[in-house]
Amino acid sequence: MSEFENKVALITGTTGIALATARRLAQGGAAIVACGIDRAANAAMQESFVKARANALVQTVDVSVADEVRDVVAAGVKRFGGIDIIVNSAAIHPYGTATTTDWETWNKAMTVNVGSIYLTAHFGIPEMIKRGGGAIVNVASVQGFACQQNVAAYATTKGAIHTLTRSLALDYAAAGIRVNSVSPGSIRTPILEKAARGDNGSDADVEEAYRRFGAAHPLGRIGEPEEVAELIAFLCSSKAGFCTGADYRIDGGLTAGIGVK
């Protein structure tokens, strides 16, 4: 029997860590239900499921509006009887400090990067009781835990996951539903891509800032995003059947130093 025969996961995004972990959940037999607010990336992701025959609803969704998410949920429960996991892996990366940062980009992060996780919880968590419980994994960040500078909005975000995920790791243990975070460091995302381009667009060498992220790391690399989808993968397996409440950084050991040589 396969790890996830007869389960149901949520995702939500369509690229980066989100497309991985999709992959990677549907290899261990599970039934997917991923949404985006990118129509081009959630095409490319229903046309490879097709092409490998796996089990995929994937649906254009703003994740920040209430409704859409409640719909979606409703859509996944009607195609595949209900839902086990939850993967919130969607996120948007503004640049700026609290005094460059206007409210709309502001309240925008709050809204996609933490409250689409309240409100894949608000609905997705009745119909995961309904099942008897399930894993919840959060993608945050290590700039939960420290931070670059002009990043004021983003990291916000990712600490204040941390914080939800022990809250609601706390109020479900008893119904059977564990919830984690994991923290990755650079990983190859479109995010990272963003980055790398910086203010050079198409003229930007892309690899040589990979190299240079990398180099930050102790392991001299940036990560894959298929290297996190199987933490997460394993975050939502029996086998960590006795881990909730807790973040897993998998960041290539950026955070167990000082920057002082």
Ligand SMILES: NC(=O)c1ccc[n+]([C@@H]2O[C@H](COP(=O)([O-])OP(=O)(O)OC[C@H]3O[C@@H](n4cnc5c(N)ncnc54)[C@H](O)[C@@H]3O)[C@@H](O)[C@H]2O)c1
The other form holds:
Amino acid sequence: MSEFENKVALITGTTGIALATARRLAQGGAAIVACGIDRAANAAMQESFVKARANALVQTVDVSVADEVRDVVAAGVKRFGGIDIIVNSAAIHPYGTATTTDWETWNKAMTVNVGSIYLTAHFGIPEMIKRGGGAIVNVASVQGFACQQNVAAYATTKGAIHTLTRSLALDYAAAGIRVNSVSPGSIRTPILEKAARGDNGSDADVEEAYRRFGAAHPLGRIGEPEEVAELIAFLCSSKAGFCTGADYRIDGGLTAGIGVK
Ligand SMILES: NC(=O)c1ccc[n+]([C@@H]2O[C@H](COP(=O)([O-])OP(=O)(O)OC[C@H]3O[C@@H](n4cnc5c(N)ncnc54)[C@H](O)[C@@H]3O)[C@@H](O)[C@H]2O)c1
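Shown: the form predicted on its own; wanted: the form predicted in complex with the ligand:
Once more the chain from above appears, this time first in line as the rest of the complex follows.
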């Protein structure tokens, strides 16, 4: 029997780490319920899953809207019979300090990055309980531990994800639901590409920025989404049966040092 046979995984986000994770879990036999706000990315994901003959339902959802999350959970249950795994990867990455971030942007970051994890738990956990348990993995960031300048809202959400992970883990351990987070360093995905393009937007800037970001990591490179997906898959699997309430860094050693040579 393959790793995730008869398992149904709800994944927020349809690009980058979410897409790599969906592919990895599907390879292990899981049915995928993916949801994201980017219609073009959703269509591309659905098409690639059809081509690969994988079981997937991809829906356009704003994960910060309660009714939309409730509906995608219900659609997943209707199509595949339940929910066993939740991977929360959707996020936005606004730039700004406390004085340059407006209230709307601050609240948007909180509801998309953290509120969505509450919402998938609120609607998804009762379904997991019906199946006798499950696993949740939240994608946090190294910025939940040590942050850059000018990302006040984003960094705050990532610290909150660490705390929400622990809280969910304690509240649902007895129900057989394990909850963990992963904290990546720089990973080659659309969010990083946006950061790398900065204001100029040329391809040369992107490669140069990736080299620069990579050089800051002791392993000398940025990470790949498939590497994060592999860690997430482990945490979702029965091999991680004694892991709950913890964060797992996947950052090429970035947060191991104090950055002074
Ligand atoms: N790439 C990195 O360097 C890096 C580093 C640390 C943490 N992370 C985290 O990894 C996670 C995945 O990001 P990624 O790197 O794959 O980038 P990404 O931009 O490919 O993924 C973010 C996804 O969130 C979706 N999304 C944004 N707002 C949404 C909304 N309101 N409703 C539904 N979907 C929405 C986007 O459509 C996209 O699919 C994020 O939580 C991010 O903070 C990324």
